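First comes one chain, alone, set out as structure tokens in the form predicted alone.
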Amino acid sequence: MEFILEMPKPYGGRLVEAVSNNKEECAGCPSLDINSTIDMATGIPIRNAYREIMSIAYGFFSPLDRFMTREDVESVISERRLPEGWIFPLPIIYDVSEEEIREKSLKEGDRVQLNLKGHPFAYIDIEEIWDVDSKDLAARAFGTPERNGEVLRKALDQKHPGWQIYRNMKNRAIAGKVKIINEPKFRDPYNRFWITPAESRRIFKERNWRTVIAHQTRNVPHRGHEELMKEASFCGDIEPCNAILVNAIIGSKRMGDFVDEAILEGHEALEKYGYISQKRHMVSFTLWDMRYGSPLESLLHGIIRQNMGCTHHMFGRDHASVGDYFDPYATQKLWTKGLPSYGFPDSPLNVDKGLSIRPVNVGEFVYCPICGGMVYADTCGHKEAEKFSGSFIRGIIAEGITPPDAIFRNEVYDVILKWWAKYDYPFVNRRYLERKEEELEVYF
């Protein structure tokens, strides 16, 4: 594989751009309201398909330009590819109820308008209406220990957020191409960080960023994250990457994750206060209700960041994971040598219709009081060196203990306090998810 020294092409060859701002395209069409996916056991909103519409229409998921048909879903679950052969790891489904189909007399060939919070937003040209077996879908979406035992330790269940999203889908699905006909505006602070793939590519060219490494995040950055970004950006194949693109996942998350606003402004603080140079750092986000799919989710991350123009992507331990379902190094195994049971006999770079974005596999940083700061794990010989986990950090914050500068920059911790004051709690809880669903990140 040749070294990449220039911006890669969008995955699949072109960026999907399906935004017209012409509401007349749906004149006389039947309409449906976009309703969130609700966890049936708790009543908590766990997904809103508007985020998937935004990510499809603005090209983050290119070459995907639609909600999936039954054939698409079966191909993705069985082969982790679209029927056309392009890699795609997880089902993207617009689920509706039988009652909604019947009430609107929807049929294949119709164009259906999708309303968001009472406003026209987008449409789907219906290619297929098909039955969804949510139990089967949840069981198969991420693989099974029997089939994927090299990295999947146990079957996913109701404690896994991604499993819950698929398990709680309604019993029918509408498949077809998607288009936005009324662009929403982003609320503060999201408006400062919304950068589409087309826009990020333009910015990279303007700044002469030939090589850009992506940092996937769902966390406020602690000092370990800061060091990962700094060190990983010097792991390019020939030269240091020109820049770091922080791309946060914004949407409904599991209980206990940091709130989205703090994630974005926390990363912004590293740049604002000079800990990472503004000349080589940019903070952005993708709308997606995270599935916590570990190696499979990493493929989606690779697709998104290649579409944004990144040449490299850092992958760490427990990437996009939760609990102990996946091997903590599953993602690094996938990007290094492949995972045959998922359809990848080699790295996603080296298979037919593979990705171009290059992986930079990174380890963990630990704090060593003898060395006087963060060091790469196992690179110093001091037994005093200790790692600090995300759960440990969240625990001390929840107890009202101010973390030392060795864990959080003071300016980053100030961001946590700011949003703690607004939401009365620093992490995602039921009230936050309900408020997020009520307001969303956008308005008209």
Given for the second form:
Amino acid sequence: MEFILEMPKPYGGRLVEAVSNNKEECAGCPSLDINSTIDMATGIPIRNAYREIMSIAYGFFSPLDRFMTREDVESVISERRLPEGWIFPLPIIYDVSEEEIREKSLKEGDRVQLNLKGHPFAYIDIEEIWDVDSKDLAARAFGTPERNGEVLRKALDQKHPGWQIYRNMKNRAIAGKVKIINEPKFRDPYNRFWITPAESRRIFKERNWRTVIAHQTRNVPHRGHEELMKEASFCGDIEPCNAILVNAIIGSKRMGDFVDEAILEGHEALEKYGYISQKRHMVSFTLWDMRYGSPLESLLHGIIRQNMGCTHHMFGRDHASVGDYFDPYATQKLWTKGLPSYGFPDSPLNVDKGLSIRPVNVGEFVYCPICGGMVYADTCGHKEAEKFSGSFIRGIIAEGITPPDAIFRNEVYDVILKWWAKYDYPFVNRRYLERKEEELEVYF
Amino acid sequence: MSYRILIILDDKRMARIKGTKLESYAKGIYAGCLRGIDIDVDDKRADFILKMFPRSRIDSMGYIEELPVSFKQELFNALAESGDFSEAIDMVLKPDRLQMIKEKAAMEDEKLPVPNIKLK
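Switch over from the form predicted alone to the form predicted in complex with its partner chain, please.
Let us now look at the entire complex, which starts with that chain.
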């Protein structure tokens, strides 16, 4: 028998790699400081464009190599594709104020240096300067119930973190290709998990990982996640997948989510203590302030993980979702039969310029006292099986109750306690988001 | 439609309801690894609770989750005092008690005590 699958090509044919470490490329250019997008209602940082610059420049978002023009954004919102035809689900915009444009006399054709934490970091070659109507952008970025009623149950509003990001953008945008000229360093523990697509592809080859399944996460893993990863990895082709790539999304998050350090080290603990073999497991992250766009976000996840070299991607219930805006199975529907109202008459694999990464749609894992552990809900026949949710686990953790080993590994709980002790709080709160912007992620 | 709030019963809470009729409502969770009591909450009260605590939500099993620790603590206290589920909910939703819970909840967002457990 022959193997069927092999590492897919980067989406669009090649990885974007726009990193030079040559500050001279910006000599004499006007400069702008990169500031966080702030939720005007609460004053909390909810996004930082530096994360998008990193994800573009290192090829996570390939073939996207730029901040979008007005035409790009319209194409993305109406077709979920770039004007060149490649799938891209969400607007990527470098927003600036009118004052910044005026003060620096910025105009199309200029190269503008972008400073991060007071240091030269990257540049944009300005192709277009355009007006942003943030109200309209927020209303349309994720679709509307009128147009996308097949999965979008209600209009997004101020309770939706992705809506907030677009709604709080400034009123002008500069569009154009970006390049990093001075790589920031990641603080511990992020530095252990920073693996670019070029690097992950190299590692996969080195370890002879022909088929790799991606696990999207914004959670510290409970036993349900662990079983999901182990069992989903049995897809492969004529043998199970050679490995699991855990790829955490690191950035601003919802209040009450687990802190990023605990997410990364929690997954690391699973391999450190042998619950998933190091020979078949790798933990990494992508910088991105989650938009919680459910099926749309899943397309971005597919693009990122194909670029990292994965052959498969797990998609569960409520993938990258928040609240009850989207059908809980919107992502699985998209990857199985398409979502015509979003421009996908068929699965993203089976459309023109489609993705190559294959979906593995998975259901729920439950605890069954008769089977004696975590089981797949659809295959366990015992009525005694008990569901549990991430919010339930967060609830007992907040109350100071040690989660039972049956649903949460002690070693993973230890990681939570470690970061809880550091931040006086087990989850993302306002102080964490503010400190994260100032000091926790990168330095020069 | 009715929703539920699950109050987890640690040893301290179990001791407090020992010998009362509440004890008979305590159920084992995850093969007895945890114990808890389900409190039914009607639609109207559930809506009110969700409004009072904007981060709270109803999970896929119909439980109101992501409630402040202080809310759950006060709900348990009210339950232990009254011995009645419906009365306990009414007690914590009274304006003065609710205000006190909200004040505590605001502080919770800043700091929660780390459990006194020895790390490996």
